[in-house]
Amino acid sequence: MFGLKRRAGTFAALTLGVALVAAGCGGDDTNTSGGGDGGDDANLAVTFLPKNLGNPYFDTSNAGGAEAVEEFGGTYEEVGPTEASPTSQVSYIQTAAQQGVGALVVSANDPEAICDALEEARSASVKIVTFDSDTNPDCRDLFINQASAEGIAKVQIDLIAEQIGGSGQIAILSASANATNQNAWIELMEEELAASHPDIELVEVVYGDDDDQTSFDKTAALLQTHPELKGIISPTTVGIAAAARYLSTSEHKGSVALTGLGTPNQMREYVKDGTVTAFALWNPADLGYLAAFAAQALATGEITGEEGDTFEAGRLGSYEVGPDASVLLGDPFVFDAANIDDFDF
């Protein structure tokens, strides 16, 4: 679908720091704010609800959201559970609806478990934008997709194939068993392996539940269970960092390849010490930034979420709504030793 891209200029404004989250998290209870095409009566109180708090990936994406909300003159708040379980987001959705926020931006832990709560919020005139991980399309107004599922799957398979020489056993260390995005990527990775890499065998998929220690322990168990394992793909930022931490001090460093989706700041030390050769991701700050502008466009009535709708997203430019009320941020990017120091997120 696309080549492995290692151009440092692909991302804009990558020095957005996690400090922006702190600046944005002090959102108040104000339900309306000036700014936007809808005029002063548009409700631009935007609440971000990640899968879980304390996750560096969501720290960065939510910081992008805070930046965007400040730009269009809204009010920003971040709430969320400490653990990424299927129903842990329900109470936060209900509270946001009761507070009368204008829009809720959610990364779903489960495609169905939060739908009833989201429908209740929508009936209270809250615009629902999902990002990173979607719900059933009937449960939200718009989905901001970080990259095409096919592109994300292919880049990870291409990377592991390159790193293990095109043959051997691999395993996948995923997030939770119910994570919409993870499961879609894994299914497509299996298809890509069957179609293009018949000499690579996927021996097991395990789940670290986006918890550092669980992911660390699952990595150790994989290597014990499969002594011939040549590579691990972890399509989750928590998982890949935990797996790298295990590998970096184990006898398997340098002999078992690791790739997946991670942030440069998490993975820098493991790239530099030779534990990891290359991994991929999009810019999570841009993802949150785009999601916030999509929420604004819905709240002001600039768009309804119909296919073909277009809206402006600040420094990212113009975007168009695609099928199933989805908006695509762009293609994944590959990080390696040659470019990782060019990024700070």
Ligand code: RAM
Contents of the next structure:
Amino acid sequence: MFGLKRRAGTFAALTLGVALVAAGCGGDDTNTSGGGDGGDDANLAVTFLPKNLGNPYFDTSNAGGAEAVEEFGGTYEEVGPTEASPTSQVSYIQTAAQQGVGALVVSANDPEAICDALEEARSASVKIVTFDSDTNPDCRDLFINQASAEGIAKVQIDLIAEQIGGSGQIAILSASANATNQNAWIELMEEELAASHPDIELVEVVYGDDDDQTSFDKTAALLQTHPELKGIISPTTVGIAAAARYLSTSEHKGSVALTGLGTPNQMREYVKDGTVTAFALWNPADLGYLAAFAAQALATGEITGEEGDTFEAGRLGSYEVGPDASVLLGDPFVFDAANIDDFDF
Ligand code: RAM
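Return the form predicted together with this ligand of this protein as a structure block, the form predicted alone having already been given.
Complete assembly follows, chain above in first position.
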């Protein structure tokens, strides 16, 4: 279906222990040489900075990062704000730069708002890798892209179109209003609707800020405002789980479709109880793992982020830097009742 990979085998290290985060986040800076000069003296202190803490998606991606950092003998730390707001990451970037880390791996809440802080960190020799949600390309050395934005948009439109029978009103429940990844996907979903589904009408886009309660409340409001609504797309793991929880005990369960991007562990009960038929994602652990190896390759000077640069990413193999200093992890993957029990993240 949809030409997407459904093979469980493409998902390596699915059961990666979240314990790695706990084990690896001691933040001891013994490997920090402060220089980032490359080679044997490379500064392999890597700090992961998610959009916000307490989001299982980032717990999983950052556990993948911790696994990689341990493999290449660096030191791993995770820091981050509780709120996914445009500037909430700035102070963490400044602190990491003051500590003299070798690389920062960041998922941005806003394409521009953290750029000054990142620029300062870069002038202190910190390599900047964005992953999951990019900044403007000028603000970082490399972006690790989970899947093409076109592919991510198309899979969600294909899923909702199938689930509502090709016509009717839909809405989108997004994360924060400035999130680079969300906004790119929403724009492409609108294009895909216009091109392929003239009978589906997108009536509203609302923002749950990657906060569980806000997302839950926005779902309730959507259903009240649009009594004809046939489906919701939530391209955020926080949003889709909150929306599923709302729908599962509401009169709309099974009649209003819900799809988007979710983690199997958060969505399992809603697939089993019939609230959700199918949703998509990639392997967040692999994304964090690849981002950490990219940070290492930059810190050692093995790559600079030029198109065509190649580097090794442990168990994932070799990767090449593409246009706009970006590296692509792979394709999105569809989860449904038939395969969800094959996954544990
Ligand atoms: C949430 C975040 C993240 C996004 C996933 C799908 O965890 O918004 O940025 O990539 O959902």
